[in-house]
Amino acid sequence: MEIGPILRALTRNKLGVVLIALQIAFTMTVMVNAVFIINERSKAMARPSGLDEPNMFYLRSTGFGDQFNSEVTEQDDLDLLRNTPGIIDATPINAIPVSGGGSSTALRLEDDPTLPAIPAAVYYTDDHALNTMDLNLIAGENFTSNDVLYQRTSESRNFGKAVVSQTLAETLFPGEGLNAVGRTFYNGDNPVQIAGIIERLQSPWPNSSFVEQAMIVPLNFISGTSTYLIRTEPGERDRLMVETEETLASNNPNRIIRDLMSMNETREESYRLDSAMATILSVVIVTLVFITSMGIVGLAVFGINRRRKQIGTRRALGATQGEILRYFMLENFFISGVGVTLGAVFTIGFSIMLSSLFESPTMSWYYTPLGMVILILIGQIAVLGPSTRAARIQPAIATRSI
């Protein structure tokens, strides 16, 4: 077997194994958590939010001048979009899903402020909310019109019903699931009855410990600024935005019409600093890869130009190319598996200080062996070329000076 001169000929260039051991462990480190963070990251990117968002968009109406009614103003404008062909419904609402800013709150299950508050986004809305947000309503039933309360932004918010999410009901009642409807909890010392239980409905903070935790309450508040939400017809979103905008506008002098913006854009937006770490890491890889293979390389060359007149007598002695290819292979999976056996170490330990510093899930425990067998491909991969070369290498060329 080859294994005892290959130990002795890596024994004569330490210093040249220990580097590329190290940086394949390094390399290992830094890939494995960095796929692991962009995998997590897509996941999240990728999350359904419950709407119909390829054909939804929203717009802000502040009104000004004494002669602004909020009011009648709102209800002017969803009558108008309501009935504007291609439009399927229109509310009104404070926040905007996924956009990364809104109102929460905390309930609890009994009227007492010593125990455990249960975080969840607020939707204040009106009864065309999960019709206009295409929102499935798996128990119970919506709100009528006859639910809807009207307040100043300056009154308390009570409201005595509300629509949730299945992560939210099981969250407040383990156990229960659809049969939670008609429970009861409070928001404050304010009793609130489940009136439905919706298939999923995201927070407007996509990476909030409680995404998944929301409900729509049918209060409405009067202020000078109202913002529509509207679903369109397939296809019709982009034309719309554009009418919609310039109706509203003309329609009311005493007001600007602003942050027109579809639900796409809003994706886009409110996940660009995740799509942008996801794109570096992925260069970040790929360019310790390249190092990486490139070190192997010059490794290997600097070996087999060393031992050209070793690797002809063996073949002047009769071994095959075969032989010669097997004994670079072998010699540079020996380092390769130092390399990822410490890389191995270094990767768990640098997974379990990301989760306990920034409380981000824990790596599932395939990612560090499929990691290890990775770059050993790689680093067979890598030293393949300069082998193959070493291989060919004739008897008379390398023993010439013998």
Contents of the next structure:
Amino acid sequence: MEIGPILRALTRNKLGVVLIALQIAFTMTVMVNAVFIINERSKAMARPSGLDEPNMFYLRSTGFGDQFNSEVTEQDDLDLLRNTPGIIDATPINAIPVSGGGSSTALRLEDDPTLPAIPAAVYYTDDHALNTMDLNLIAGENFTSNDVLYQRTSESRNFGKAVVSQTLAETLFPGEGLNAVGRTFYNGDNPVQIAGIIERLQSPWPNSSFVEQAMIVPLNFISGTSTYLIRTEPGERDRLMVETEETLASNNPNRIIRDLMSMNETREESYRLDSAMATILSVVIVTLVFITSMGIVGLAVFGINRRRKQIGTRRALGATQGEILRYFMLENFFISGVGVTLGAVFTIGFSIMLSSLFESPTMSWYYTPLGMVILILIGQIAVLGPSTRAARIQPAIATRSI
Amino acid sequence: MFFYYLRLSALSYRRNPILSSLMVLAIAIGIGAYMVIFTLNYVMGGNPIPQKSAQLFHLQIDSGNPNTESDPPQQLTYLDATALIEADAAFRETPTSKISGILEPESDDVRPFSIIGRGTSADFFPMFNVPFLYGTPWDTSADRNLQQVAVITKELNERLHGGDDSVGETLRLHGNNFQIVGVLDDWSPVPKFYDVNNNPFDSGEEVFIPWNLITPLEFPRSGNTNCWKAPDPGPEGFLNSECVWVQYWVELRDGDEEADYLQFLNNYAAQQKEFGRLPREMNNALFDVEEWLLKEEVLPNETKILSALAAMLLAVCLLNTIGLLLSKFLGKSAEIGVRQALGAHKGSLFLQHVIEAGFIGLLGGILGLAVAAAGLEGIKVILGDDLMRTDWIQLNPPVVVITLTLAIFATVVAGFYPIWRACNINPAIHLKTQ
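With the form predicted on its own in hand, show me what the form predicted in complex with its partner chain looks like.
Every chain and every other molecule in the complex is listed next, the one we just looked at coming first.
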């Protein structure tokens, strides 16, 4: 093996080694951390909201003028929607899951404001919410239409029952599982009984720390604006979105219909920044790998051209093409080795800095070694072309004068 | 001499077109990518009102929950806001809240539509240097007397009145008639510093009305509302509650006024404490525009992370350039040997190669501008135009200047070692081979 000569030759070209090694180290730092960020965001985007999103949409009705009666309008609208063929169910609701806007409250186990509070998203809606969102009730029961209260917006928000997400139940009553049904918690000084537990329901804020803690309560606000969340039969959504908007807009001149949107569009909008970030980072990774490969090729070609005569001499002295090829591949392997070792230090350092600055999760251990292997492979591939050309240098070159 | 060296640089470029183009490309990509992120940071983290940002202050009165360690509320309660308006202790001051409403156009051809507005006071317009196309802000007496007056934006005026002077016309909003007193000229600060709670990068509101009218006319609030304690029942209960939904800005002309106002706030808070309100330890503060944007973390974490990554990308490109320049200059050893043998000083050789490196840097910078422009367009496309305003995502004059300077400077710095090596070539060796 020619490891000794390769290493000694490298010490005579320290700058070349340092240049390539540093490039590889930075490339690895950016690549590994960027891949980690992309993976984290994809994981967040893949979390289910609990809703039958592909078949759902919503719209808002806002009345104006003295002739508008929001209570009557809302009841008429809901009757109409629920009796429309193709619509499975519809519910009035104050906020749309995943949308980024909604209401939250602080819950306690007793009526004592000095106790620590558990945050939860609240959906103010009626007894049709479970069926409309296609939520999976795993314990207890839904509330009935008799439980639903109607209130003007600015009044206090008291409700006696709630259907809570499994995560919220577990956070409120750890270890009780489905037996938490029937237990009481406090919303301010107002006791609330858990009527049922649903498998999953996300809060409206995908980036909040309590994204899985949500509850549905039987309280409906009467204000000028009603938001209707609607679920349709599969395949009927797009047709019904258009038709419902038209019907509602034309059957009452004292209101406008706005914010018509499918749940799929809502999800796309809410996660737009995350997917934009993923796209930008992918472009950065590809660019960086390209530039680093170019750098490796450039310096390899330079190094080979400088040593054409030596290569010829070695060939003349009996070295095979394979041995020449192996020499340059090994040389690159050693340089990359220095690069990825330095890169591992940079990568872990940068990752620790990011997670402490932005309170983001820390990177799993396998990212760094995986990145090291990948970058060594990239280096080997990049140097393969120049090395093959070096191997083809004629032994006769040794005998020619310079 | 400069132009002669420039010509040599061009000749040298043509002798080694692939190597030279590779260098230009590396610099262009590195600088271009860096400038894309720099532009985002420059605008998003910039000062939207540099002329007077140090005189405009956002108030903090800590009316928060005494049982938690949470940060002081970002906004004020109705109780505090009205008390401050009443006291009238600042040079200029304005409460502001985001509202929404249905606008019914006079013409029957246009359907009523939903609109985002802002309740504020007469001082808002001179405080924030808001430009007017027609008319003027309403008078301060309109705030006190609950006059139904409105200022609308240029866009809304286009939509309702075809861009004509609409001062004096009636605007039917949320079931009430308002008299238009002014039409704004183009005004869209980025970030929207006067209200960073409700997405600092979305498009602003289209109509402004006196803040004092929000409650009596029951306008729906469309900004953030936060309550740490449930309000008592009824509309009155809400107004007297500890719910915060009002942002409050004051203009103070110098340090003395600032100290006086803070003193006034402390006195006010002490008095409220005597009434049993503000249970937390006294924590009143004034934040000027830049402090406020920083405190509210208006610059997204994403752009901060991207800045660090882009800086490393630039570093890789420059390391690449060092390597390539080294190859290029050492490849010219024979030519350098001849020049030295003919009597060229080391100094003039040095200058020649600095100019050559600078030349490549300039080409890289120009191409880098194209890369940056394309990158910014790409970001605009992936962000879409329905989530937030993206019209500011473009190259601006300072960024163009910085790009070109940075490209030339970085290339020359990256070239120092290669240049030094090139200037220290022993001419004899290379002359022998000729």
